[in-house]
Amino acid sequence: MRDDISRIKEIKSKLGSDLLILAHHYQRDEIVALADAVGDSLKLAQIAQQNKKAKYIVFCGVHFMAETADILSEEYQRVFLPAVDAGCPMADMADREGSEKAWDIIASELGGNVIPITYVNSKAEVKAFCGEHGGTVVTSGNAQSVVKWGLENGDRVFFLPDQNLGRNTALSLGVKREHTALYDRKEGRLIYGCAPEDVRMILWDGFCHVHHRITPDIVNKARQADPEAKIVVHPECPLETVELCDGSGSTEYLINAVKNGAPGSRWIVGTEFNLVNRLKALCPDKDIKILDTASVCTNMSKTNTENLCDTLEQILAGDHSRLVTVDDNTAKNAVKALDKMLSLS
């Protein structure tokens, strides 16, 4: 039987600085242990852009993350995705054609200077759409600063595909609830309850299935079971859920909130299962529970030591079957949006 972990370490040693393995926080523990860098979407995007040495970037995550790395990397660098079928249901909720259709409806009904901002959890073609129209990309880690820029430089922001992150961020920046519109992608129509000129934020109706399912009822039950615990959640959760919690923020925010908590403090964390389990090991002096035990991203879990090892073996053999590439025209426009985000972060 092949010892995948030993073989991965052997190939890493052989390739040296020619290889860079990136892993998202939601990856399995054994993958995180083998990675050269671990982080949230913003941190990993920054690393992908800054690293100029690696010829081979292996992204332990999902497809849109590998696309982003390919867009930001140099011509001589190649990006590989070990779990070739690891997608993102939320990213699949928005495409170029649908974005253009919504853009035309927004222009017809609302007019004005609209700045499109897409969550990094989106397809390269949607990032390109934003780049072409003077917009940018956002992560949960820089949402406040980027959306603030959009609101200050345009009459309104078109935020896609995650309605929850968009709504939570807008309200935190002082946008009134009644000045937020929702774009119904299935019906192809805007839903809003104010005068068209008062709409400041237009939200695509997508969502993350892992966080969207964390309802106020789940928070209330957790609060009743442990009134002393602090409850913190990811801003991909619905607004009504976030409002009941003690804090919300990016993956890095959640990690730091718990790590910096007082010894003996109690925490209930509303985000992906693998990360919360890792927090328990990182902070043994604290009592940490997951808010919703069903918060599992099955696509993130598709990366394992077997397909990571297979990917590295293929790189050695010159086999690029797991290569992720974005066509030049899409990449050219998407990089405009990504560069703007990085300049604002």
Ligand code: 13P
Second form
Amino acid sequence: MRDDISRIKEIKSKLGSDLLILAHHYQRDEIVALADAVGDSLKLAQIAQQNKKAKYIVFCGVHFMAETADILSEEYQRVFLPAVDAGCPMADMADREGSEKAWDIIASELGGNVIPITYVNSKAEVKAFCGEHGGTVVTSGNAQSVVKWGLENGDRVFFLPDQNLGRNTALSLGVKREHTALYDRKEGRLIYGCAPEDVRMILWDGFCHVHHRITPDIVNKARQADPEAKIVVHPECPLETVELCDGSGSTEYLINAVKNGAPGSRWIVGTEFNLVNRLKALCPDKDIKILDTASVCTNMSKTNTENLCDTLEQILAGDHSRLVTVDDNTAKNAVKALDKMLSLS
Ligand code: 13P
Ligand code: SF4
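Can you give me the structure for the form predicted in complex with the ligand, which would complement the form predicted on its own we have just seen?
Let's see the whole complex now, leading with the same chain.
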């Protein structure tokens, strides 16, 4: 029987710098241990753009991340996704056709200079839509600075697909909750909390099922059970949840917040369980708990040593069946949006 881990290490040393294995923080421990770099979406996108050596980039994450790496990498670099069906349900909540429809409704009801900004957790075609209309992309690690740019350079920002990251970012920049409008994608209509001319941000009604279910009630119970603990969450959680917590930010932020905490401090972390479990092992001097035990992203867990090893064997054999590619026209417009983001980060 094949020993996946030994074989992966063997192929890694054979391919040397021709191979780059990237892993998101939500990956399983054994995958993180085999990766050349681990990070949040922003860090991984920056690495994919800066690395000019690797011919093969193997992305241990979900589909939109591999697409982003393909758009940002050079023509001679190829990006592979070991778990071919690892998608992000939130990214699937928005497509180009729906974005165009919303864009027309916004133009006819609100007018003005609207800047479209998509969360990196989106399809390449949605990034291309933003690039074509003078907009950009955000990650949870740079949302504040990028949305600030959008609000300063336009009358309003159209933010897709995560309503929670959009609302949390808007509030952190001083945009009142009532000055955001929600776009109901099923009904194809805008829901207002104020007069149309006062709308500063229009939020697509998508969400991440892993974080959206972390309600204020869950935070209140955790607080009651352990009043001394600091509670930190990912900004894909609802605004009412984030408001009750001690901090919120990207996966990289969450790791650093806990790591830099005082020895003996107590932490309750609201994000995916693979990351929280790893944090416990990384910081044995702290008391760390997960906020919601149901925080599992099944798509992130689809990458395992077996499909990673299969991918590397296929690369050696010249079989590109796990290749992720973005067509030239989509990539040309999506890269405008991504480059703008990286220049603002
Ligand atoms: P980060 O960019 O914070 O790593 O988040 C990615 C993600 O998918 C969170 O659900
Ligand atoms: Fe998508 Fe949520 Fe999974 Fe992140 S945790 S990849 S946003 S489903």
